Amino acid sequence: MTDAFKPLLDNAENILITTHKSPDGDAIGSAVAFSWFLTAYGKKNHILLPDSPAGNLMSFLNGMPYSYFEDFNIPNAEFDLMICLDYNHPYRVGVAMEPIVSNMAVSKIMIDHHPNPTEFCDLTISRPEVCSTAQLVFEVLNECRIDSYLNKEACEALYLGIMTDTGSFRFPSVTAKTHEVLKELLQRGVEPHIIHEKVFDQNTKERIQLRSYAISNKFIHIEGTPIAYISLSQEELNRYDYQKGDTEGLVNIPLSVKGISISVFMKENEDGKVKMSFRSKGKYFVNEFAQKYFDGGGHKYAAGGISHDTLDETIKKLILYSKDLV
């Protein structure tokens, strides 16, 4: 599958790369060092994001060439290929941004490593079973022998990518491949400390007494089953002064209680509806729970999902449905 993709990056001259909505850190982390790389190898580029990340990932954007969909105004005819990082079907980027994922006349790379991708690419390179669309964008450099173009900065955001997407490598999907990868990240002078500190001690009060208020307040396990869940609603995320990125994570703390074994966090959004994350482990899969009921999808152990009714309401279906995840 990698065969066909050197051939297409060498025929490009502007290249727009692009990653989903809210993107996460291993959207960030896949983008900024796609876009390292393709300036060194000597090819214009541009990363296009739906909407902001989380203020914890902005300084991985520091210098970068990129914009918002909503202040871009480069002519798409500008461009005359596209990457499409850690998404799978267009819908992904939004509803505003999706109409140039689908309709721009150029040649598009889908490389993702979500489950059952959508064809809407010319070269889909789709591995569900990496851990991260970072490790799979070194994997593709390397088996196309131009890893070499890979500078340290380029380096640190694919370490950013894998450590957000694994959980800090605790999750099932990290491999003895994984660790080779970040040998190799490392000895191109990745400093785990310093990304760690980057994401994750950057917090504000307001974010410690949201998460505290969470744990203490509004944690609830089904009882009779390993599930527990966590909710908050606008009410409570405007009381702390919510900042996109405050809830990062909030949805593993149950798992790391004894006896629970799937967690799901929900978030009201201002639009009214309910933004859903489902984890899990050991013999408890939670994609295609997600996608049954609530309009998700991801992997066996991780998903997310939305639910158009009010926050009582989804816990009460997340409840009734319960039984169909034990």
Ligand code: 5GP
Contents of the next structure:
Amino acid sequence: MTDAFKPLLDNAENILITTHKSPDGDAIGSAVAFSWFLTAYGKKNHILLPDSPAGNLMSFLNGMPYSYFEDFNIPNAEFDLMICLDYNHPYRVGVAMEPIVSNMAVSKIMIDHHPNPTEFCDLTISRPEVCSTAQLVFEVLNECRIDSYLNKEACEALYLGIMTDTGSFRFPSVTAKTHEVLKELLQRGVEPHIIHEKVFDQNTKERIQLRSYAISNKFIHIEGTPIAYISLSQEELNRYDYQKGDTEGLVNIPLSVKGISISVFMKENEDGKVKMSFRSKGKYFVNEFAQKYFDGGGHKYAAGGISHDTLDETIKKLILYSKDLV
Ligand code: 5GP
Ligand code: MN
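Could you give the coordinates for the form predicted in complex with the ligand, as opposed to the form predicted alone above?
Below is the whole assembly, all chains and molecules, this chain first.
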């Protein structure tokens, strides 16, 4: 599947790297690593992000050639290849940026690990069994025998992606291959504790207080089911001076409680819509549920979606449809 990759790359001069909206550690890690790789490989490149990541990921973008979509002013004609990382449908970059992904008249390569890719790229490298796009980027470059162009900074970014998409190397998606890739990254200079501190030791007092409040006051177990949920309204978020990323990972907390195998986190956005995150373990899967009821999708054990109802109505719907989850 990767045979066509190197020729497409070799024929390009200036490459636009794209990833999904609200970019997470895997999106940022894959994009930053790819940019370092391309520069070392002798290709001009630029990272185009639909919007900003959480504050704790910003340091990985320092010094990188990147723009947010709203500030992007490089003419499309300057690019001759697009790389689509960590998403498999144009709508995942958000309504504003989607026309660029759908309409830019260049060759496109997808490198992604989500199930059910849409065919919008000239080359689709889709491996849903791989834990992270970051690991897949390494695999692809390794299979093409060009992974030697990954410098220490690129390896740190790949480590970021693998670490964040596997809950620090503990999800079922982690395999011996994951650890083989990690070994390679460490041999090229990555110091795990440094990446871990950069990502996880970035709390503010308000952030911790918001999370404590959510756990103490908003953790609801749906009686008689293995499902628990946490919801936060705009008013509650504002009370704790919410900053992007402050609720990241909160959805995993209920899953650590005995007897809970499905966790849902709901956050009211400024526009009144509700962003939903689903996590599960064992025999329970959440992606089809997210797709069917909440306009979303994702992986078996980690999915997301959006509700156009109020927060209260969304919670009622979740409880009503929860029979479908178990
Ligand atoms: P998170 O809960 O971290 O926002 O998202 C978890 C996973 O669910 C993501 O890796 C992504 O695969 C998927 N996901 C999140 N939001 C959406 C969405 O709105 N639509 C789709 N199709 N997938 C989503
Ligand atoms: Mn990912």
